[in-house]
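The chain that follows stands alone, in the form predicted on its own, written as C-alpha cells.
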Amino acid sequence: MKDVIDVMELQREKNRKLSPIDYKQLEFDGGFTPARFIFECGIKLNGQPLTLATAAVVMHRFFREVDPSNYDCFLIAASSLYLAGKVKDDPLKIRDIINVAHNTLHRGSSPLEIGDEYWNMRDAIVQAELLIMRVLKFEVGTTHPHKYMLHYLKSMEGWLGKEQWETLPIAKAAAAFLQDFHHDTSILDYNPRHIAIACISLALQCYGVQLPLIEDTDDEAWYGVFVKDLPKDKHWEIMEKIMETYNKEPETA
C-alpha cells in the first residue's frame, strides 16, 4: 500500500507541469487520454464540474462497450463534451467545442475558419453524438458522487468545528480527487457514495485529522455514519484506484 500522504505530492507535480500535452503522442491508456483532453478542453470552455464528470462517464462507458481502436478517441471526446452539456443543461456551443478542441490538438493553430475542415468536423462530432446515444441504448443520465460529497462534507463541517473546517481544505482536496478519478475507466465500477467516502477520506489523511469521539484504533469508523454498507477493504480498494490514477499522468517536455 502506498503511503497515502504522497498522493499530495503527487498532486502538485502535476500542477508544477505546465508545459503543453501532445496529445496526437499519446496511447489511448485504458481512456486516460481522452478524459484528460475532455477536461482541459471543458475548462477552457468554462464547463460546470457536473457536465465534464458526465462527459468523462458517458465516455468511459461508451468504450467499454466498443473496441477504442476502431474510433477517434479525441472526436467521441469532444462529442461526449457535447452531449453532456445538453444532459446538465450546461450548453457547449458546438462551435466553441470545435475550435478548442482542435487547439488543444494543435497548440497554437488558429480558430478554424467556417469551410470543409470546420464542417467535416461539426458533423462528425453531431454523428459520434447520435453513435454514442445508441450504443449506450440512450441510457446517458448519471449518478454522481458530488452529491453525496457535498452531503457528507456539510455534515463533517459541524462535525469538526467551522474554526478548524476553514483552517484545512479538507473541501477543496476531497474535491480534486474526485475529478481526478474520473480519468480512470474504474471509476463506473464502483457506488457514488463510496467513491465520495474514498475521496474524503483520502484528505483527511492527507493532512492527518483526527475527528472527534473516533478512536485512533479506529480510524474508519467515521464514514459509517454516512453509509452503512462500506466494508474496509473495498474503501482502501476504491483509495489505491485513485492514487493510481496520478501514475498515469504523462511526462511533458
Given for the second form:
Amino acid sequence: MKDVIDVMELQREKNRKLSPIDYKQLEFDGGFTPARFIFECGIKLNGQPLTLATAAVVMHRFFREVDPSNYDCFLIAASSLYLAGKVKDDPLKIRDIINVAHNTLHRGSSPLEIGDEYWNMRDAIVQAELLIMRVLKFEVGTTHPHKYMLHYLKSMEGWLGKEQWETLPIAKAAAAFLQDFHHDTSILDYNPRHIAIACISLALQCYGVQLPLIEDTDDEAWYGVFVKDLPKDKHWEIMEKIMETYNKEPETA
Amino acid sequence: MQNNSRERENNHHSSGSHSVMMNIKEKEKYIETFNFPYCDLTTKYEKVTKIGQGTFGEVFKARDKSNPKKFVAMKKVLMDNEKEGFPITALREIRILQKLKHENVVNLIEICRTQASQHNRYRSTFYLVFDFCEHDLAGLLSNVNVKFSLGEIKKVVQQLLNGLYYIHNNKILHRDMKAANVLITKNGVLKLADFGLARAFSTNKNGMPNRFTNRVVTLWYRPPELLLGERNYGPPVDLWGAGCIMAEMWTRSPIMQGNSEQQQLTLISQLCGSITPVVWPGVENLELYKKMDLPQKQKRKAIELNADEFNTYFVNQATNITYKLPAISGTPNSFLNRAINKNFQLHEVSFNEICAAIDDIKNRNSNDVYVKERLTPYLKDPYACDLLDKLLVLDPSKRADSDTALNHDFFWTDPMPCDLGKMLANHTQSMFEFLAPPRRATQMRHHSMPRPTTSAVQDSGYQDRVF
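Could you present the same protein in the form predicted in complex with the partner chain, rather than the form predicted on its own shown above?
Let us now look at the entire complex, which starts with that chain.
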C-alpha cells in the first residue's frame, strides 16, 4: 500500500499505563470529554455497543446545535446515555446511570444517598432528555456505520479465506477504530458507509494485509466493490480523523 | 445555564438546575422564552374538537392557523411517569412514525410542545401532529347509512393489506389492529393509525427466539398465538386482525367479542375449528396451551359458511348432549335423528366435554349463532370467503402474509376494487368510533362512552358529529 501509516508510533503509544481520568480537570475539548465519559460510563453500565454509539452521536449532535459553554457536558452525556438506552431498546436504569456517573466524576466516593442531591440529579437528567429531543427535532435515531462494517467484513472473510482471516484481528481492530472514532464530533460529517470502509482500511494497514486479486491503483481501490462514491482523498481524510482522535486522549498521570 | 466550565462542575451535583448565576425569576423567564427551532408551540394550531380518547390519551382535531383550510389531528403524549422521563413507548411510536412514509400509513407532520410556564410547573406537554383523516372504519361501520359495495369493500381491504405490506417490509409490527385504528379520509384513502403499541422486529437473532410481550392487541382482534402465550411472534399477528376487520366489513361489528382470554379462545375455536397439534404443529409447546380450556371437536366453519356446514356443526353439539341427557329440552328433533343416523363416535366424548357443550348451548349468546347468521347472507362472494379462510388461520405459520393476500383473486375479479371517494362524498359528517353511539358491546372498551358536549362545528363542509 502506498499510504503508509506509522504503525510503530501507534504501538508505542499503546504501551503507556492507563490511569483513571479526572474528568473535572478536563475542558469540553470539542466533545471529546463528554464522549469519553459516555463510553466509560456506558461500558460500566453494560450498555450494548450500538447504545453507546447512539449516545455519543446524540451528544455530538446536541452540542452542534447549541453553545457548549451553556451546558454541563456531563449532564448532557448522562442524559444522552439514558435516551440512547430507550432508543435502542436496551434500557439503562436511571438510578444506575446516576450512580455510575457520580462515581466516575468523583472517583472513590460512596454512592449518592437518596436525598435532595439524588432527586435533583434525576430531575436534571430527565429534563435534559426532553431538552435534547426538542433540540434534535425528536429525530434521535441514527444510521450506524456498524451494520455496513459487519456486512463488508463478512464479505472480506470469504475474500481472504477463512483461514487467513482468523489469524488476523482485522474485524476486532476495525470495530475498535469505529467505536473510538465516536469520541470525535467529525463522526457526524461523513457517510456511515465511508466511515466503515475507513475503519477497515486502517485495520488492514495496521496489520499490513494486502487483499488478494486486486491491485490498488490510482483509479481503483480495494473497497470499490463495496462503495462507489468514496474518492481516495476523502478516504484518507477520514482515516486521518480517526488517527487524530487518538491524539486527543488526555495524558494521564 | 450561563456558566463557565469551572462553575459547571461545582454546580453539577449541588442542584438539579444548571445555574448559579440566575435567580429564580430570571431562570423562569429563560425557560419560558427558550427557543426551539425544530419544535414549535402548539399555539400554531387551534383546537376544534376532541375526536378520540383511550388508554393512549386524548386526540383533538385542530386547525392550522397559518392555513385555515388545513386540519390536523393532535395526539397528546401521556407523561404519567415523570420520574422516568420521556416514555419509551412514545419514543418508539415517534421513531416508527418518522420512518414510515406511505400512502396507507398515517402521516406524522411534527411534534409540538406547549409553552412552559408557571401553570405547568415549567414542564411542556408534547403533541404528535398528524394529517387529519375524516373517518375511522369503526365509525363508518357503525353508521347504517354508510353502505359499502363489494368493490368498495375490496378497496378498503386492499389498502389495509397494502399498508401492512409496507410496515412489515420495514420490519414493524403494528400490534393493535382494529377497525377504530383504521382511518379513512374523505377521499377514500385508508391510513393505518395508532402505532402506540408498534415495535420493530427481526426475524432471527442468532437463532434466538424473540421475547416480545404478548399482552398486546385489543382482545377481540387478538390472534390465537398471543392468547396462548406466544412471545416469538411476527407479522401474522397483524394479519389475523386484518382478517377480523375484513369480516367486519360485512357483519359491521367485531366478529368475536369475547370478554376474557378464555372466552376469546372459545369463540375462535368455534369459528376456526379446534386448536390442536394436528392443524397447528407445535401449538402444544405454547405456554398456555395446557392451561387454557380449548374446546375439542370444533369443526372449522368460519369460512365455509353454508347451511350444510352449519347444520353439521349443530348436530355435533346436539349429539354430545343427547349422549348423557337425551331429554334436554329445546334440542330440535330433526337434529337428534340425524345425529343418531350418522352414528357419531360418542364414546370419545368425555363427561366434561358434554357439560361444556351443555353450558355452551345454555349460554349461547348472540356471538355464536350470529357469526354464521350474520355472515351467511352477506358473504356470498366465494373469493371473499376464500381470502378470509386464508387470513383466519389458527397456525400463524400457515396464515397468508400480506403479499399473498394482495395477490388473491378477490382483488383481481369483478367487481374490481373501486374508489370510495364517491360514496363518502354522500356523507359530510366525520365518523369516528369515539363520536358514534355505542354500537358494540361495551365491556371491552377502555373507556366509558363519553358524550362530548361541545356543539357541532362546521368547517370545510364537514360537520363533527356530536350526539
